[in-house]
Amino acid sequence: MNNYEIVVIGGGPAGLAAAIEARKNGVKKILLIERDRELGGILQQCIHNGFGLHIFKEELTGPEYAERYIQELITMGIEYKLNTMVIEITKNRQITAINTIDGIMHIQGKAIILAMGCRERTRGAVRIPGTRPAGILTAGMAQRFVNMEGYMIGKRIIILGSGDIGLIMARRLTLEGAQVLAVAEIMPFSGGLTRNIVQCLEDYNIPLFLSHTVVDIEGQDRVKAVTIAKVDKNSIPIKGTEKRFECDTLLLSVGLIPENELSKCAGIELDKVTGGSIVNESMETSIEGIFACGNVVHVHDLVDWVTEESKRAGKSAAKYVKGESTGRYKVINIKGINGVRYVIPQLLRVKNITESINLMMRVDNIYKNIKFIVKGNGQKIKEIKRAHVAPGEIETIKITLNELTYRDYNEISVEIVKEEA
């Protein structure tokens, strides 16, 4: 067995940036678990510029943001192994891992932190009919062929789905002298950045259409066309608006999942909406000693908030290595009504709070002009004002202490208000 106080799984912006944090906050036999050939996870592959506004308040591309905490982590001196796969985590943070070097590993942690990332969602998970040939692709999977391997997908292209990556990709294969002839969405807005959606396709003349979706796959040896159609408010398909376009490619950008199986296998909880594990303030899961961040938490929108979460996420592993935290402490459960999807963290307890705690929310829908109103016990904490608001785009709210202290909660929830005119 072989003994660390702290094992991160994941060698993403989440693990590394947790890794980084609990060797800053004095833990010394730290390792860090990657699946892949190398460090930086799918940043590696994200070529384009906009990362680490927030963090380096300059705008990186994926690899060089990656590269800075990559070389931080080597110049701190914290042992990782590359291409190793965890097969199993238990409630008692053993870990079983295998590569072709060492074998089968038993590790023991003192404390786990898990930075698995996301996965895409596939064609089978959205039901589109039609028949089975090449040339159906997930954009991820388009994005690390494209940038990393030097392999072109194809000549004339249609996009389902309108996340971040899809339009990235809508912009990428365009530079690359592939035709994009459309990209469809299901429901009424994008679930992309705004930003993305106007330096990608707009600027491209690229039309999207929502409140679209695939009906039909045309193709026996590659995909020959692809049929859209129209959908009503519950999502089915509307006879007589179906375009119909000749394509090679169809690239699926149709949400992501976080990448649980792990989490599973050791029994952590996990939230029905995000996916994700359950965590309180400390980013630490149902399992003492587990925490997690980053995508296998909830999917992000931009990796300053991945980098952000689990700096936390490494902070507090440190204190509970090192006897500084305990959980026996009041448990405020925190929730999302009236149009606020979910809430980050779940769980709350106002004495592992120093100064404030930020709590991260996806919205239902488009709004505009409302009012994000914090209640506890019913009664209201604080308000935000808000002129616009998207599924999109991940929301934040700053919660101090004093306003945290002021009374004994057990219930904190976050909804949406209308602003009066």
Partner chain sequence: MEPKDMICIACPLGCRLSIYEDNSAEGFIVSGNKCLRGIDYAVKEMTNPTRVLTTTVKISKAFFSRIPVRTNGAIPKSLIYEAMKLINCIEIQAPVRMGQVLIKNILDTGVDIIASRSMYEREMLDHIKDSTFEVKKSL
Second form
Amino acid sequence: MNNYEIVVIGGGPAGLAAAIEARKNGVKKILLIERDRELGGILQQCIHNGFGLHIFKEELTGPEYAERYIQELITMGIEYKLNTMVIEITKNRQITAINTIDGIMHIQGKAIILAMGCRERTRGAVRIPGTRPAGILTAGMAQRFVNMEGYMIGKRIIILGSGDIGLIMARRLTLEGAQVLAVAEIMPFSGGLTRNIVQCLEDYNIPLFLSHTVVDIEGQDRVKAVTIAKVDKNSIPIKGTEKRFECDTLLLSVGLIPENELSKCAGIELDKVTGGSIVNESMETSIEGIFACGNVVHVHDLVDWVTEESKRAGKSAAKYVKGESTGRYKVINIKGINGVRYVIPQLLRVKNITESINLMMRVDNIYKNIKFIVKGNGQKIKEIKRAHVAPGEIETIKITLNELTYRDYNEISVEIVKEEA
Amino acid sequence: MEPKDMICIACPLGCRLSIYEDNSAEGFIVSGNKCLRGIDYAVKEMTNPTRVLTTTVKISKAFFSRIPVRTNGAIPKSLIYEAMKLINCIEIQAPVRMGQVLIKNILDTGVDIIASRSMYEREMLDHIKDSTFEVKKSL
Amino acid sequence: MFDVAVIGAGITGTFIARELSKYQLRVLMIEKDNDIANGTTKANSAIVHAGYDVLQGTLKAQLNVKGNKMYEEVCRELQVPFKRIGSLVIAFNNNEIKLLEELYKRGLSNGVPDMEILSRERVLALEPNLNDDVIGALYAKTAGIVGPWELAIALAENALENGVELFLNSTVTGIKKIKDFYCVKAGNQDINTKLVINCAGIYADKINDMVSDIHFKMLPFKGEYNLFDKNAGDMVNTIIFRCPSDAGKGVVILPTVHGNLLIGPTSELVDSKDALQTTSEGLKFIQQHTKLTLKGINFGNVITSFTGLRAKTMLHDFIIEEAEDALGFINVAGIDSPGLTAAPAIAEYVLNLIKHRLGNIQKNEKFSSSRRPNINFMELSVEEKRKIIQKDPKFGRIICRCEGITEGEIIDVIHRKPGAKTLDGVKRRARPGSGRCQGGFCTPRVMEIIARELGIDITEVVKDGLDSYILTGETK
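Following the display of the form predicted on its own, present the structure of the form predicted together with the partner chain.
Below: every chain and molecule of the assembly, starting with the one above.
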């Protein structure tokens, strides 16, 4: 059995930031486990810019953002293992991992930080009808092929879903010589960042069909055609609105799901809305000493927020292993209502907050001129005005310790209220 | 003159801007911006829209056969395809350091094409079994 | 000159080829596709039926019950997953109870053992997720589940190891009678053979018409299915059928041998033998009918949907006979449900027809009935895992995270007979990509391994058929 103070699972932005922050907080024996052949995670295939604006005040590409943290991790001498897959975690924080060199490893962590990221939803999950030829792939897979391996995945392409990866890939494939015929989005609004609609679709005259979905795929060996149709309010395709595109590829960008197979095997409680683990203000899961951060908790829009959240996890895990842990204080439940789909963290122990805490949340629709109202036990704590909120963009509300201790709250809620004109 | 609406893409916030021409020194009045970059963006979109270009370049002797690159500043939108043509022609060899200039002053824009990550030689990478090796190498 | 050419390498073709490999015969399997088990065999309910619902006195009934009994042995010999989990036909009203009694009686006369009519309480004790208004069920303990394509692949491997030959990508375009043998034109080859066995599934009519003037017509009946994540695999413990009614047969709900949940099929006569698409109507049908049977099912857990075409004819029975006007040409056609169950018995039946035609045939003394089992890394003990990684470090590299499939397992199936050459071929043999992410993570890695092991460029790796290319070339 190998013993470590902290074991971080996943070497993407979340894992890197958590490990670095734990070291900065005095933890010596840290092991980071990464399943791929290099650190950096999905950032290595996200070659577009826009990363790090909040943290570095620069617009970095994914690999640049990753490299800064990788360099820092290496300089700090934090131990890591590549090409290593964790196959089991127990609630006693024992990890089983394998690779080609060490074989099977049993690792005991005083604390574990889960940073496995997320995976893409597939055709099966959205149950798109049609044949099953080659040429149907997720946007992330296409991104890996095109950006890292250097292969094209098609010539005439339809994209379903206007999430960020879908939009980014529309531009990327166009630049590499493919024709992106259309992007179809089942919702009446895009799930991606607005700036990606502008610089990935509008710049290249790629049409975006909102309230549209794929209703048929043709082709036995390779995709031959894809038909999209308009959908009604219940997302049911409307007959007579079909548009058929002859193409060889259908790219799917239909959502991301936190990758929680290992969390489940440890018995960690998951949130039905986010698909990620339920965490408290310290990013600790329902199992003591197991922390989680990044897309494994909830799918983020910007990596900067992942880093911020992961630093919190790293710091909390450091506190935990040093025995400075907080113990069992009173827990406040936080929930999103009236237009707020979820709030992270779901649980909060005031005693662990030093100055303030950022509540991160996603809304369920596009709203204009609204107020977020934060309530404690039904009474208003604070309100924040927003001119525009969208499901694709995470909203953050900072709550100070003063605001939290004004009264003894059992429950905090965040909701949307329309502003009077 | 009617104001023109646009979404600022200077950062991921995506501010909704409104811009119209006037007789001030800048020539335009912008509203809806949350920071000064919004004004620059809107004026530029009206006069000379520019974009940062990110793509890949062929690389040999590395583990991957492509390395991500970007312009180290924005180039005119109209030059993107021409720039792509030039970028697609070059082939470099590992090792490459992040930030290394691969094409200087592309299309006389004053902007360079730089590597947006480091890539080691493949043989070397094959030996990176764990962190101990990396640490030694970086020292 | 071959003694026997088997056209079609699905479950019947491979069972027959393996049966024939027990004798000193030169046998050839001819398959139109790029891999075996690529037609109906890869898209069906995967059920080994007990045999109570087949019409008394038919060949189907006889071969169903007999085939069912043969499953343990062949699956043990070939190390193929088979579980005798039993089946329930559930009833929701008194008319349906009467039907159960009829089925029970029919089962008795077909020779089905171990049947029982269960009370509501016992049904719900066995299947707590059934809708509460169920009132009884016919329980047939001998029903089971199997991996149909795994079985066909194992049969083919065993047959090839015992001397059978296989031509892939060889569509039969003509068969000519020449003196006392046949010349089969397949792909770009002319194959001379004494006997021809037509196991061409939904194309059996086309093959028959090349030789015989006594025609039959294959009617492709489409069936759509939903496959669920393993987290739904324990929704049911047995195979759940609805009572057949005027409204149709409803859907069957069952766990698969790998622990997923499978629901389907729809049933629709289609005009094309390429009609392999799923439809929104079909998906809706499955959803609606499932809710009549099961409570608490979440269709968000569907990981993939697929369609199979049943090889039906107008007749109610299998056609397994030598064509009257073409001696030495044996049709094995109309093998719709319970074809998978009957297949081992069909093989024996066909062997007798062949013996009748070829006279006394000698046993193949070198025949080996077993094959090296597929390696299943995740099912090994810690010690075994340690050992196998030590022997071959490639077993320490997990390629498919959902199913826990290692590089070692993938390489193994690429180099077995008939080896996997395609993404789907690897998936059907070793299962990478059949989990909840459906290849989202492992596809580039599996392609890389296929390319390396077969010595081809990664752009030449296909999904399934020869034209199912995945990459269109390099960037730049």
